[in-house]
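Taking the form predicted on its own, here's one chain by itself in structure tokens.
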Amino acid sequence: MKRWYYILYPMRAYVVTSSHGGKIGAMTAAWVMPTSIDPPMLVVAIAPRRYTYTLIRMSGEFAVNVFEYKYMREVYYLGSVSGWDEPKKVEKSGLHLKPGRSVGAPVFEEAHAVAECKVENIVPAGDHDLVVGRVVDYYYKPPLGEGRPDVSRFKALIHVGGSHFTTTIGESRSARSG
């Protein structure tokens, strides 16, 4: 039963960032989902042993960064190296941080979209905690936006499991049309 959750894959891959006291955390997370439209909220499942989790608990803020497939190796690196062991892992990833617009969590310049959040609640759930965040700001670069992403132009980073990733194939159509 160790990898039972792979039946739910593939899942999008994101990078969650936070900071506190001059320390920065960045971790890859596939277990991210919206939980409310009004108020805007999302949840990230994070193991409490993670360095970024500790910074989120201390700061009460985090950001979810959305990357394109071309950043697969960088995103994988951020999820495979612990901030406890490598305090300069963000620098070593080759990605670049900048200040968030509305929270103290930094965000990545290379991200195609960002949701900045304040922690609303943390719920224990087995070996992970559900970090519920209220989205206080979000922004994006084309071809992402308020509507559906144009998958012919935006190649989503999709986690298949372990070190394996894939992307969209560029086809999108409505289930309502024939």
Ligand SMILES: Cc1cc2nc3c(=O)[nH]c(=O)nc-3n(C[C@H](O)[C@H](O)[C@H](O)COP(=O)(O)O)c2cc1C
The other form holds:
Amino acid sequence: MKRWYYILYPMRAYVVTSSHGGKIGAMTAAWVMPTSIDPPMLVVAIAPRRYTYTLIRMSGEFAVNVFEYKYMREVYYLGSVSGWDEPKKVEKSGLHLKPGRSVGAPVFEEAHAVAECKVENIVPAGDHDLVVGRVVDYYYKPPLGEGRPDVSRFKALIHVGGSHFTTTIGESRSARSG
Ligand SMILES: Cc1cc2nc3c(=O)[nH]c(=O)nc-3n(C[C@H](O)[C@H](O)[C@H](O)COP(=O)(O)O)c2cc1C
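Counterpart to the form predicted on its own, namely the form predicted together with the ligand:
The next block holds the full complex; its first chain is the one shown before.
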């Protein structure tokens, strides 16, 4: 039963950022989906033990950062080290933060798109909580936009499982290898 959820894979991988009292959290999250078009809302399933979860709870704000496949190692790093153990996690990821436009949560310069959210609700759902966010601002770099993305130009970052990722051309290799 332990890994039953892999029947739902592969899944896109994103990075959730938050900040409170000068502390910054950034964690990889694959369990992300829209829940409402209007009002714009999405949900992220986050385990309460995550450092980023604590900052989201305290600030009531977070951002979902969309990355391309070429950032798989950085995104994998943010998903395998905790801010509870590594205070310099973001610096060590090699990625760069900038202030959010409409929320206190920072966002990544390297992100291809960002959804800035205010927490609408947090719903217990087993060993993860559903963190429901209202999207108060969003922005993107082409070819992402408000229509279908041109997947010949946008290489989505897709989590296959463990340290493996693939993209829209179907390649899969380990973030741990050379
Ligand atoms: C590809 C990938 C996807 C992940 N998806 C989730 C997720 O959806 N929800 C979650 O709670 N943790 C997820 N994790 C685990 C967290 O990112 C990981 O525990 C991270 O170290 C938490 O960081 P923090 O404690 O600094 O917040 C994922 C990890 C990886 C590598």
